[in-house]
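What follows is one chain in structure tokens, specifically the form predicted alone.
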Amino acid sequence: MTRKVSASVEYESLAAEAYSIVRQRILRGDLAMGQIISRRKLATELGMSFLPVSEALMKLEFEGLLESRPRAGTRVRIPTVQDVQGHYIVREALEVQAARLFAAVATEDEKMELTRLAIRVDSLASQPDADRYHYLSLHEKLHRRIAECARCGALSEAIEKTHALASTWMCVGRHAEGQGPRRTHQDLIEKLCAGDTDAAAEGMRRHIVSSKDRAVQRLEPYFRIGATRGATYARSARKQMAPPAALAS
């Protein structure tokens, strides 16, 4: 019995490790949208068996970061414009409510914390050579903390689940536009900290709509590719939409 429990714990640990590694590579851009992931090559690279790697990729597929098709394999998911628009409709509903609650109940210490975090996020966003994963982590933390300070656990959990997809989409082409100082998140937090719940909700609504518009613009080339080649996965690295990386097959 002890051996079975130990084996189960080790299996879960390996699956969690594989999940974390692949998710991080997607968010860093090391695995681009449309890029094939070979489960067997990944398992070999990580020194794991096939099963925990398969479980990790299934979880990422459930979260919307990957997609699989019979006899075609697994790749980083290419969204449709409807996917993006629907995603931001959900985010708007959740985060506007979080902003309204934050404005009503956040403490002065929490407001100061979020102000400092917004400065860091905007600073990284203005640097074209900034570490992409670091930026994404801080951006995700900022929005998560707004929800946490709203004092609603269910709302906070729902918002956290929406951010992996948004992180992937929002950083397509981000480095090319990093020019000059930005105050996007500082302006947002100022509205939330002013104590006017309606103004906070409207500020968040505009922030999310602006993010959606930028995501749709950046992803336009992928929408076209997905429409013309979405049903076919290229097995050859030369024919993939993204440059081949260590996990491409």
The other form holds:
Protein chains: 2
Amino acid sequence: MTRKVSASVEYESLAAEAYSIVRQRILRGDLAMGQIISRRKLATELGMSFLPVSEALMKLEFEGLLESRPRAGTRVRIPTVQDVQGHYIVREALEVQAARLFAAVATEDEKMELTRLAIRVDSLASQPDADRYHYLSLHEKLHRRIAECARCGALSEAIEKTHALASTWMCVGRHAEGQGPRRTHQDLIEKLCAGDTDAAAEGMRRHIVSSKDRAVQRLEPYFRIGATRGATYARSARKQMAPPAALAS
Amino acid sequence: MTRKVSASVEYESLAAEAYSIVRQRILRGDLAMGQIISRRKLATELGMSFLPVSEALMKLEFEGLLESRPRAGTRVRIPTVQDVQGHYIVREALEVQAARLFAAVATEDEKMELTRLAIRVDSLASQPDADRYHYLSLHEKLHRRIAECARCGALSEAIEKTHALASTWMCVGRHAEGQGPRRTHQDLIEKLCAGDTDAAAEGMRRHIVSSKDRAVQRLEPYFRIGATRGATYARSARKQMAPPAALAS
DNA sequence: GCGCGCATACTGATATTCCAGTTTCCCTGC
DNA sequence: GCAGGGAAACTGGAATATCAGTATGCGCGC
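Could you please show the structure of the form predicted in complex with another copy of the chain, as a counterpart to the form predicted alone just displayed?
Shown next: the complete complex, the earlier chain at its head.
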């Protein structure tokens, strides 16, 4: 028996359903960074045992969206500035590779499809009242399609895994800035479609690097929170760190 | 209560222990490609419930070492030629990035450490009777240290995840060829230490590409097995694909 | 002899239950 | 008023039992 959820989507397992729901909540912002997720409560809420929930959270932790400490809770990950910069270095490596392959093997139909997609993404980015999850989904799709058109399944998968994390950080404070209309993705696709692999790679590299800079800038307040957060564990940390008297001397 | 295993290593959880054991067995070759792993039997053998075993296998499936179909068994993954080529494309992207960073920021001490490591790796590679798991561990360590010296945790993690899979494929048929002594890793490290980032990147790119070519060549017989393997499921596949009579017309 | 169908013995998926470690917060003693 | 101790309520980890789908092998019918 398959279950149905809000959007009438069928999942092949309860774990897949839980994964999808939690991921969407994080990306939508319903679960803020640092917020604690209880497996029991979530399982009760979703009407399933907490085993599939546990499996889903494990997968999300593997992707870097969550962080958990044994027997002490799972929470939405608060990145450090090193995390964000490192993450974008990985993305740069993967997506530049994809851009290079794309420029070499993409068909005309695919190029047209991506051009249309880029227009929609840029259009949504300039609308301050656009649905956050909708924008992120479309943005992910654009980058995923580039990788798919590069005809390398392993690369698509790797990029897809990194994108969940990027999406989590992408929209933080985005609407607060009130940016004007941009053409960043249309410019990118134009370069990818020109046929010059080196130019495509350089275009993608700049795109990712500028994304990184904006992400670091927007996440700036959270870095302080992340640093402060450790303080709340001060007491237990002291407990843990206090060495046995015999070994201290 | 912590448990002990053969090598007297303590694990923080049963799942971590199971993960480590299964991973080692695959890399060592005790579990051949295509071999079916039963969670129940493995759990009994390891003296634990099959829940931590299940968790461990799930993680290995994430990393691409295993493949499972719901309710039909988990087996050691048999790659297609596309899998292998795609995998090395991802590795090329990541490790070239690491090489570039390494050339820019590594200290003299680190360079010396890696040179020594490279000598040991090349030395082991030329010994036909060397322990397979030992060689793979050392080889992984070399590449991991390059990433670590690049001062980017996210990149190190990404490379580490890809390496488990690469190791699985690396030793297949290695001893059968009877290669003479090589200096591939020493040459690589030399280029990385020269200080020229572009030259370092190019050196790593060539290293990965030549690894890919050798892997594809060695795995050649398995690609046929993988293609044949589907035949054993022909009957059930027919079952699945037969549409309900009412919908067929 | 060959192909199909069904019973059986597997597989993983899930629910329930219990256990051990962590965190929290109140309450006591100073 | 505040630091420290301790109990209670939380957390995730693991064990057991059960469910549902898949593969296989035997036997029946052609």
